[in-house]
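Let's start with one chain on its own, the form predicted alone, as structure tokens.
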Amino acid sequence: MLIRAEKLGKSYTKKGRSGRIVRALQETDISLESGKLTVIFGRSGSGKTTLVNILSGLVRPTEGSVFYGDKNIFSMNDGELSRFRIKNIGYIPQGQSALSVLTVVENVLLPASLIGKDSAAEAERLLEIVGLTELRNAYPNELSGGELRRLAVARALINKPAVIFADEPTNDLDDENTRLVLDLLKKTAAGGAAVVVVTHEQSAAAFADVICRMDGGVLTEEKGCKRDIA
């Protein structure tokens, strides 16, 4: 599936007396291809998280469109967009996102349960890959930060989505687990998914098919970064 973003922009009104308009994302075009791992490098506050949140349908842009194939996802209403996201998009957010009342395996299975999919075997496979099999019945408050990150990776992959967005997926991970997660995302792309990683982790470049950079809300080209729209 080809993902195309056309003339995306995002502005926020800053809270407080000034009510100043902050331009988080300058006008941006980008296309993302299935079967490739795209890495977007950028410092904190560069706009890279804003970009992936728009591309994944979590945040509506101030202007511009995002097409998945021939579908403009922002022409959908909220219910339609939520259903589309569950079926087609895997998202690994920054920070702790596991539900505290669910076990590790229940958290991993949550996206599948939302669409009535029996993915028990796939959950066990993913838990083994990310090294959480022995913690399958543990609760999030019993896990380290690195273990919570690996849980989020497994959960994002459970529905075998066509597109995966990962926002700093190797935060809190040691070198070994960083390589494990990036290798898993690389293999997922090789299997046909479009995978987008935003990070400041320079070692991610070795796994990338495409490299872009964000600075001050501006996307700049590097290795194969497609900012033109065919």
Second form
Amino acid sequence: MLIRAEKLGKSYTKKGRSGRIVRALQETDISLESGKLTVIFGRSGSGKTTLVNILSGLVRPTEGSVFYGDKNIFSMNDGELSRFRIKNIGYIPQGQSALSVLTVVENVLLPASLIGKDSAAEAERLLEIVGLTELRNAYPNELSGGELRRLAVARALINKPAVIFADEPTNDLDDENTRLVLDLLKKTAAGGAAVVVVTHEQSAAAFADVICRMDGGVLTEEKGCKRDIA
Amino acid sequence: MSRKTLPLKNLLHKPLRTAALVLIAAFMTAALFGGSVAAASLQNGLESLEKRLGADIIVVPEEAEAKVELENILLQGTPGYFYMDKSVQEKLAAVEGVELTSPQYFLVSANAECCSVQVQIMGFDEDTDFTIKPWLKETYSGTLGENEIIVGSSLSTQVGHTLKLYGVECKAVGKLDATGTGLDTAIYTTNDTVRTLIRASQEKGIGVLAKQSPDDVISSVYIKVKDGYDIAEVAGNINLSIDGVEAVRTRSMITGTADRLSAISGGINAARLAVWVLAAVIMTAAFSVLAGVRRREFAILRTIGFSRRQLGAEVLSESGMICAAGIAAGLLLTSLTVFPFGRLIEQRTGLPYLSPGLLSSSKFALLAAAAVLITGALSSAYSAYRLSRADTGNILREGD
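Now show me the form predicted together with its partner chain, since the one above was the form predicted alone.
Shown next: the complete complex, the earlier chain at its head.
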């Protein structure tokens, strides 16, 4: 599925007395292809998280549109968009994102339960891939940072989405876990999904098919980054 | 794994927090249900009392008021007795405006003879009675024979068993429904049987009548006034025209009781309202604080694919489960306190107290449950709205 964003912009009012309006994203165009891992680099506050939040349908842009195929996802209402997201989009948020009340396997199965899908076998397969089979019944507080990040990857993949967005998936991880997580995402892309990784971790470049860079809410081209809409 | 089990898992994960909220809901349920039951019981008691009296005027010997608390004997079944010449009944029947007259006999069982405490024995005239018989008919349709008695609901004697009163074997042929008053501890029989008991007491040397024969006396006369006559006027005429008696309007006897009941019911209602408001405020504050604490958790659910509606449902489900558990605990708590201790409440308040039946109690329980569920839903609705509208992107960024 081809994903394309047209003239995306996002402004928000800063909290506090100043009420300053911040332009987090400015007239950004981008297209993403299936089977490729796109890495978006950028400093903190450059707008890269805002971009993936909009591309994943999590945050509505102030301007512009995002098309999945021919479908403008922001023309849908919240319920429709949520259903679309759960079936087509996997999202790995920043930091620890496992639900503490659920075991590892329950966390992985949660997105499938939202669409009433029996994905027990798929969950076991993913847990094996991410190396968490033995911890399937453990609770998140028993897991290390790397294990939690791998759990988030498995959860994002459970519904076999066409697109995966990962926001700083290697933050705070040691080299070995960084490599493990990026390798997993690379393999997912190789399996046909469009994978977008937002990071400031330069080592991610080695895994990227496409590299983009964000600065001041503006996307700049680098290795294969398609800013122009086809 | 089912999304539907998530609210339950969340609640079980924080047992203390959940228990505190359940306790608030239980307290609210107990206050609403218990208060409704208590208020209804007092109202039922008063209605039962009014029904039980059945007469417009009760005539007693003039000295009766000085001898005993008349109201207590007539309304509460407090053991006591007094007598007057039975010719009074004929005189009363001749008073203008009097439609029906029926004499009654009062006697008190000897100490520790039949029962653990003295009980009031009330005799009535089978032929003329219009106050006790309609009440007895609800449980006993036959005619009372010699030495046959009907016992109040609070006495342990069962139908078919016998009680020895002043050495006379009396057979219990019926047991009355509860009235919620002290009358539940009384024994009811015919005037003839009471006379037999009085004679037996005289033979035992513990006679209650020193000079007169039991055949020549009665304790009171119950009067029904003809339609169109003013009851107060008829009572006044009796007091003026017949010496040695006092005519008391039954309505005036229960006025004090009704006033006290009204004050207590008002107190109960005020307490109910206060508890409800307090619980609603606490629950709203608790859910609001929790909404703040759980912002990131809900943002994560949003990234997974939960819609705003599903997030709201999540909060409302948790609130519903908390309220359901609180309702169950509150109803149980009330059932274990308000119902079994009805008699104690009656004794402590000195007011008639008749617990409502199963149907009414179920209605009160349903209303209390609905009130608690709605309060819980409204208390959490704002939090649910806030969480579902929160900016997921910002929250996730704040967490790091």
